[in-house]
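Next up: just one chain, as structure tokens, the form predicted alone.
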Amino acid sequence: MDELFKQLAESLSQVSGFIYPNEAELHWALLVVIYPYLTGLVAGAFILASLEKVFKVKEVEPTYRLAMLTALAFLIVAPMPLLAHLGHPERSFEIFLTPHFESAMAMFGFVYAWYLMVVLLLEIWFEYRADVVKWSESQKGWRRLAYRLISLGSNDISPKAVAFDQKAVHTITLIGIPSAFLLHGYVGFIFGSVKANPWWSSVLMPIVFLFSAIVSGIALVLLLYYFTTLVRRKTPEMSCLNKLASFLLYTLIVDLSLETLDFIHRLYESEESIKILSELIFSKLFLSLTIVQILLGTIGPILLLAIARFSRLPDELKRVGYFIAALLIQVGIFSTRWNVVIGGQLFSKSLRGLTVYKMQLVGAEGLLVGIGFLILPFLILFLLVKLLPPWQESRSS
């Protein structure tokens, strides 16, 4: 109980201004934040791999299928963190029970299923057909087995079946372009209609959520595409990496006058919020939202990827530019998404006081679990790409 009292001591003696009770500790933490920053990598990949199949963009065709493959690997561990978060996760499934059709959070599970089930796992599927048929054939052992599994039966290789496959991917990439926008899109909606809240309250925040998913999602791709690459002893296509370049610049652009608008349109109301908003930004998230979200994580990449992308540099020092405006990014998206979730809670709702957040090492909400959280897409999307080796050379003739 001492122990106790000392937390909660130790904790109140660096609030600041009036608070209520119960706002001293915050209710989301920082297995929350990872949630939207996983959803967001989903749905940029997804819509990097859209680039390909329907707007016929064939400079970045070698990043398709490690896009999509990604998107899965990531989407697989999106739900994890809230289920980990929640008191009783195995209570879970009852929202597929007994939905409940005005609640936003209720309805995340049919719009998780949908995007799993019907979009990801059924273009993967119809990608990979042919060429899972072709390794069932040549492959022995477990692998033989496991593409038998994955075939589901369907061993027709013919011409006519070949197009029917990529017909279907096709018409399902079309569904899964507003599907993807649907997916992360919604979680904005689930901050910005949050009335109560001014710092959440937007009806910017989709949009933004929307264009910084697309960021992040392209950024990990570009990433991925230049490591796997080097690791298998070739050398990235720079044709592909100044197209992934290009587009991750111009979408970053956008995601940062969104960012602006939103801000300035804040400014300008000045409601009554304005002013322990300003606190909250000038205090509590400096070094979270100017330093590292805005400098760093977007302002340094836009001018590092402008450099590389239009300069005469050599491509070497091009693709390590990539590289490093990419791994900022990834930094600075992930600390958007903390100074939604977190920032949105560091002040009370009197308007008048600010409370702390302190990040446990260990715990169900400790720093560990979420670095976990964290790999495990990488371990899944590792044994992914051992099953399903997403590289040009790796495709049955």
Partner chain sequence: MRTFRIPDQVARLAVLFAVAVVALVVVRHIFVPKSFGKLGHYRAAAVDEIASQSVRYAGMQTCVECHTEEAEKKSSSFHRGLACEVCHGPASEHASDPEAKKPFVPRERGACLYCHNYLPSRPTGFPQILEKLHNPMKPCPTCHNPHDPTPPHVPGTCSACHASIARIKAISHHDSLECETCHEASPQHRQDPRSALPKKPTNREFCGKCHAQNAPSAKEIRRIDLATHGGRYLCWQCHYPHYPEGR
The other form holds:
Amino acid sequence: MDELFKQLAESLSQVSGFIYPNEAELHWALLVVIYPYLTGLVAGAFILASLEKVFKVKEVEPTYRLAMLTALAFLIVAPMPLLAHLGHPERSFEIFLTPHFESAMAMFGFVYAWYLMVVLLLEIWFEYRADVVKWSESQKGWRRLAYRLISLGSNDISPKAVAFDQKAVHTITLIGIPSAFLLHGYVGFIFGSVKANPWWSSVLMPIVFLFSAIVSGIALVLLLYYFTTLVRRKTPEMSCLNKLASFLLYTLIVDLSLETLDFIHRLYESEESIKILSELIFSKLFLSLTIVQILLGTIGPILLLAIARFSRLPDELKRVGYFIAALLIQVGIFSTRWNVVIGGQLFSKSLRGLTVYKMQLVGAEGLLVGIGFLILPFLILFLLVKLLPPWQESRSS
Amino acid sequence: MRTFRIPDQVARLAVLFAVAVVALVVVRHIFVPKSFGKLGHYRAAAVDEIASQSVRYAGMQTCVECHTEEAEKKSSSFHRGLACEVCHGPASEHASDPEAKKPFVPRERGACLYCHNYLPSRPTGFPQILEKLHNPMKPCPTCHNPHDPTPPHVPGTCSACHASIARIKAISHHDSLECETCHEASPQHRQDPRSALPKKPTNREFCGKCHAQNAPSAKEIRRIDLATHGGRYLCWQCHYPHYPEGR
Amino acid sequence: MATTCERREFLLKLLQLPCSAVLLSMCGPLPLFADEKKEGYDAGEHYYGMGIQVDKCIGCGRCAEACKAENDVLRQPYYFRTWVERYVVYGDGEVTVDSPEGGIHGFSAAESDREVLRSFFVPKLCNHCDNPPCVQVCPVGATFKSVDGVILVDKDYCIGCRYCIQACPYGARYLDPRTKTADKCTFCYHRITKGLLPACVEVCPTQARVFGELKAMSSPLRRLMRMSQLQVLKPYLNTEPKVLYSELDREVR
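Now that the form predicted alone has been shown, please provide the structure of the form predicted together with the partner chain.
So here's everything in the complex, that chain up top.
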């Protein structure tokens, strides 16, 4: 605790203006930034996957299974930073025992469980079932056992059964799209419904979250697709990359428009909080909002994507353009989450002062733990890919 | 006729889901606290737990039971509204075992200054001193009995209570005026302030005694035409009499 | 060892018994509400609120001190169930606010040559909102409005997610690092259910704080509600605070 007190004394010495005495401690730190970032990737990857199934966008088919596995890997990790940030993680199960239905956060358990169990796992199970059954026959040792377990002993791979699987996948995707919207829209709602905080309180928040989620998810799958094909010494399908880049560009433009609308709306309404929020934007958030989020993370990639997509560059150059744009987008979306979560706590609710956030390097909510939570999904994805190869050539049919 | 058969996949998944749901129901039944939901969406037992926290401040009524003499003295003094533990600190331990634990008795200057050191933000009329000028080094109880803090001699100046007014007046053109020039105050006001409030001027002519064109006052005092200056307003509705030159 | 404990309990029991002439003569005037007491405490018969007369506050900070002592609040200046703010409105319209260590050691005079238009102290605490955003957001039901209208935290049930701290517009909550759970003013629930006043009200030397029943006809709070124009903090958020301020300045947020 002495460490904490020392930290708080230091933050207090850097406060400008007046903050309520209890506001010295910033309560939602790095881990709570990572949580919406991860769920955003889940929702985005899933929505991309559903494009192929529901809207029959054939070009993106090579990414379908990869996107599903990505969504699953990130969904498994998504609640971990939240859990780690709780004062009493061992009590977290209370959220299922006595959920408070008026609370946006209480719905987390249900939205999460619904999304994980009913949507993602089911869809992946139906999608892979026929392959899993065949792999369970062709493989040996522990893998064989694993496939047997995964298939739940449902070994019927007659054309009729497989046709049923495909129908099930289609239906689940149909349910899945609104569910994905719900999953991330709800994360936006957690912030957007806090009327005490003028930086968060906005009806647009869930929608902005949603579109930034789609952007980040598509960008991530693009990166993964590009990376995995290179690792496997294949050439990425250009039609697929082009399609992904188009989607990325359009959603990015929608995302930017929404955020601009939010910004102009605040400026025009010019409510009580406008003075302190302007101060916030031009001092504490200048680097992470103006430079990183808007210039580097949004406008930069829009230009890059537009040029790469609609010019007559050679495919190699286009790919590099897409790749850089997708990387920039990840940085941009992460700083979007940062600016929402941390930004919303850098000003006093008395609207009279600004405080500071000093990220710790080590410790339960430190940078290293945060990086760990960002790497972990990729490790899980690696295992998932090993177990359930998403590549077209590994399909047994 | 063939009856409709549930596909094998669905049946197997259904079993898995059923197990999960049953597990949840069982776990809920075991782990939800017994008193949860009795009064609302919370653990009713928590209310009693919070109510059972121990009391540190015994409350004035408890003190008064034994310390009748001090209570009596205090009850008719300026400090009649104060609870004992404002100055003596939490005394519940003392109340349950008077010998074992003695409450704090402030004998230094510091304690009284929480309330009585001069701060411009304090409401006017509240008795305040300038710590550095008011009998420095002397502990307050030497002259003031805290249970009846009536000053040993009636305050010589109004600034004892009206310090922030005195301060601004001191740098104004009205510095040389006594408070009594404008505020007629009965001697009783100094002993029991609220029972006899000082008077205030009521008309323009009062200020005119110095500031009218034909007033018999010193030449350098600013003059105005009472008939036309300021329209229907009274002087102090625009000018702050304790700092009249401010605009 | 039993005697010290028993005597205290006996005294408290005494206060809870119905008052009779004999008891009255034995223990003198009873604390507030004591005459309403039956055996035990019936929360259904009470609904509490607090009035704060801003023009009476002298900024001594005894309330903040007493609160920490009574409720074993951490002494470090980042944890307050109640605190005092000082407002200075200057002639040029600038407003400065400060609350050094919550006012717990009082305030020192800020010397300045600038013209001060007005200056005053404002005590703050949990507003025990009738429409409490903190209770609304608690995912598990660990913070709640009791039957007698007090917002409480169940520290054995709180998961420490801090959503309530974010949702409170008044900065009245903090996370107690000892229990890792949310903590806040309880109106001294352990005192008021025994007929005592909250510690901050007990020690307020100028009666700037008025505690009592919001709905009973005869209560010091009802008198304040009759005699003064009252305001609440941030009324536009519709939190319906039960801490009512008289003579509240527009600069107070």
